[in-house]
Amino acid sequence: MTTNDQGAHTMELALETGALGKRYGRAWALRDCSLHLPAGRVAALVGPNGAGKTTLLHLAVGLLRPDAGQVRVFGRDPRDDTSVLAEIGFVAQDTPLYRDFTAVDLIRMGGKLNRRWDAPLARDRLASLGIPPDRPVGRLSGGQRAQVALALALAKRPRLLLLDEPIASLDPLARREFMQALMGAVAESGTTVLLSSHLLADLERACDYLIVLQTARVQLVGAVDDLLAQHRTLVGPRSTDTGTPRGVVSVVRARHTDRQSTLLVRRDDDAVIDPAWIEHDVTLEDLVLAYLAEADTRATRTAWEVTA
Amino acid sequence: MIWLTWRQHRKQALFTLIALAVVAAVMVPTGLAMHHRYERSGLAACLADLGDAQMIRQSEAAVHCQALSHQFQQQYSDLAFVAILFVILPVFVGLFFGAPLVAREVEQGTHRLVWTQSVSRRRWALTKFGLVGGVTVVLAVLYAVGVSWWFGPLVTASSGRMGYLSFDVQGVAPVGYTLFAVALGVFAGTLWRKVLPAMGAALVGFAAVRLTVETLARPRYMSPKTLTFSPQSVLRPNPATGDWVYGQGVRDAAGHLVASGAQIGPCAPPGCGGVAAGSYNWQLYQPGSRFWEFQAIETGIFLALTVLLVALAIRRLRDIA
């Protein structure tokens, strides 16, 4: 048992989702996804477009109701659940807002649906952004409209705040404008932080937890720190003998050229690993590449009906 | 919430405010010109003179009185159009005002900004509906009161207020329509969640209905009336009753029909040429006297689909992600 899961029982949970599962016809979005998400962490939630982040967002928000075990927020179903809803701050795909509204318009709104709401922190924001205060957001830049629906989000005060593709369809100048503007706020707050991406080098300087889903299902969950520690790159000879080398829990990915292989492993923490192999630390894009990478290969066999 | 209905319907709610100034403006002058003509005619005096009996005497009055009801149909004949269109507003308010209220934040992805605060879905649901429900009854009753005095004389002058065009823009069922429409918008907006799919749904949809009630519903509400005379007699049916007549013919004294849709007499006492004895006039008929129950009738089973439609409508939120 690591640090990580001795601590995760005695901290407090923002989410966790227990064989979580969604499905739409026939086909399942979201499968077996048990994850936790210890309170003050700002995690990553990684994936290819498809791979069921949406989903997993939409079922946190309670937005969708689970056609397969739960999920609770703060101890809590977030489904028709007023009291979990204000603890939340969700900003969906494609920032949506009343395109009619102002930004004024729209802080008022949440005013009337909120019991606990901060006007002038909004306020602030906006105007420290220099969002104009009395032009309809439909009018506004991209970047601009994703600046206000954070606003919205944050006004509520929230202990989890769920952002989906914040920064997809901006351009690089306002995500970086959008990623300050995140990570100032809720190292003030303390807020919990999920957010999602299929680029995980949005992330990776922001986030201390990251999620991997892939094909509908969890692959990768965990403080960066752990696994990086976790993992590690060995280069050797090539190998193409499918036994793991000893120290090795599990191999991740093999790679093989003519003359050497490299395997991202998960290693074990109390043995050495063979000194045959060079070791090397792993950076977290090679960790979350090889994770995906490998999920990809096995659906696609199963798509072929191939056995590995 | 209340805030947040108002702020976003504030448009549609002034141009629904124009669209009725503009009715206004042509429902007003024209219909005080119509009961004007009414009065001044005498065809209201000699209406009212015929009472309500069933038959009354074929007089030299009665005729008159028909012949300046003719004469009256004729000047407005034109108007009569006028009613066609409000026989379709209110699948307009039922396109307009139901049919985007879901589908224009699922088509928007508003719901997952508005459902994500902290009010549940169904009091956004019951507040929504019930204000737009509200203005929409509002806005029904005004308009039915209004067709009603606009075409008060034209009807009374014609068929009566049974008639097929006439029934249906007059009395309460116009608000029952009204409802219908905006619920059945609603509930096609949580079906197909966009906004002009969900518009042609809902007109096809309204269409369907409301014409299955009018042409097979609506004449079995109660069993229709036979009325029978003689040729020989002096009574006719009185043209002032407003009955909504299925059919009339002659019989025979078997009971067969010989003459559909033709009546014959009155023949001076040696009788009519070249009628078999015994022959008689028949018609079938609803009495124009039954219009509040048929109304009441039409109207609850345009509610009941309302309730039903909203009902479902609530449903099918709690599946929009």
Given for the second form:
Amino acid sequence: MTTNDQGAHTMELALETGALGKRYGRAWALRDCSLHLPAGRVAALVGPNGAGKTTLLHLAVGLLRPDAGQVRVFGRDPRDDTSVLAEIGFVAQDTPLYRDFTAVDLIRMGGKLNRRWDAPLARDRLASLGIPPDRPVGRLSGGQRAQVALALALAKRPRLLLLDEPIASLDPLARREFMQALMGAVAESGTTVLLSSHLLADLERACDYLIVLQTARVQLVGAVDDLLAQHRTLVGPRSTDTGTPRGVVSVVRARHTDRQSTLLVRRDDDAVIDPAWIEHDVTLEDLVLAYLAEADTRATRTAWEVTA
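What would the structure be for the form predicted on its own, rather than the form predicted together with its partner chain?
For this one, just the chain is written down, with no partner chains and no other molecules.
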């Protein structure tokens, strides 16, 4: 499937959702989720626990059926057209593997279960990382198990690779080695990646696309460079004026002291900001935390209004 990106060019979408929702009982784990992920991107999926990240990934691989809306992978519904599953690699949270199996056993099993399977790729990757072939994976370190899971996912030669918090429990060295292995594989294959994680520093170095989930909804989505260019931190004298400064589309987050105000804003592309404000660039961490905090504040305020 293709779409027009601001009229600039036509691009293929690896993942697309429209008003997607999933409910557990009376609570929505994901609601009104509309986003697109262009093919070839390495995307960060960011949000706190309970934001809907795992639910979104499980919907994308057909493990769950939506209660509302739709999800498409390369233009196909993974529940209705299971042929697309051969094009998806998935590493689930906590990298679940058969702990009594060795890496060699898992590679052999993968060959029997997958129509398209590159066993030499998995063997070569694990050999280069020093992963023992004959030791049960339950006796490997957390970092080694993560590398085995990644090698198995890559052996499918997927067009889309989905990773659910694969490095959350790893120490800094294991995280770095995992991310290096991932980025090396992506550079070689051109695989589209959607990586769910809390670790913003790792994501900032690796990802060029961003999806922010909070309170079961998408708060922000787009290319990292574009999003950073669209946002600024403004600092100026404390004012009782609650209006939006000139040249600003919206105020994402505001902090005030007795003497000054600090605003993280989304600006007009070509607008000149009111000179009464001093502009500063934002980092990816600034951006993510501001949107998460504002969404959390809105949700809390709404919850209190309901009880009034």
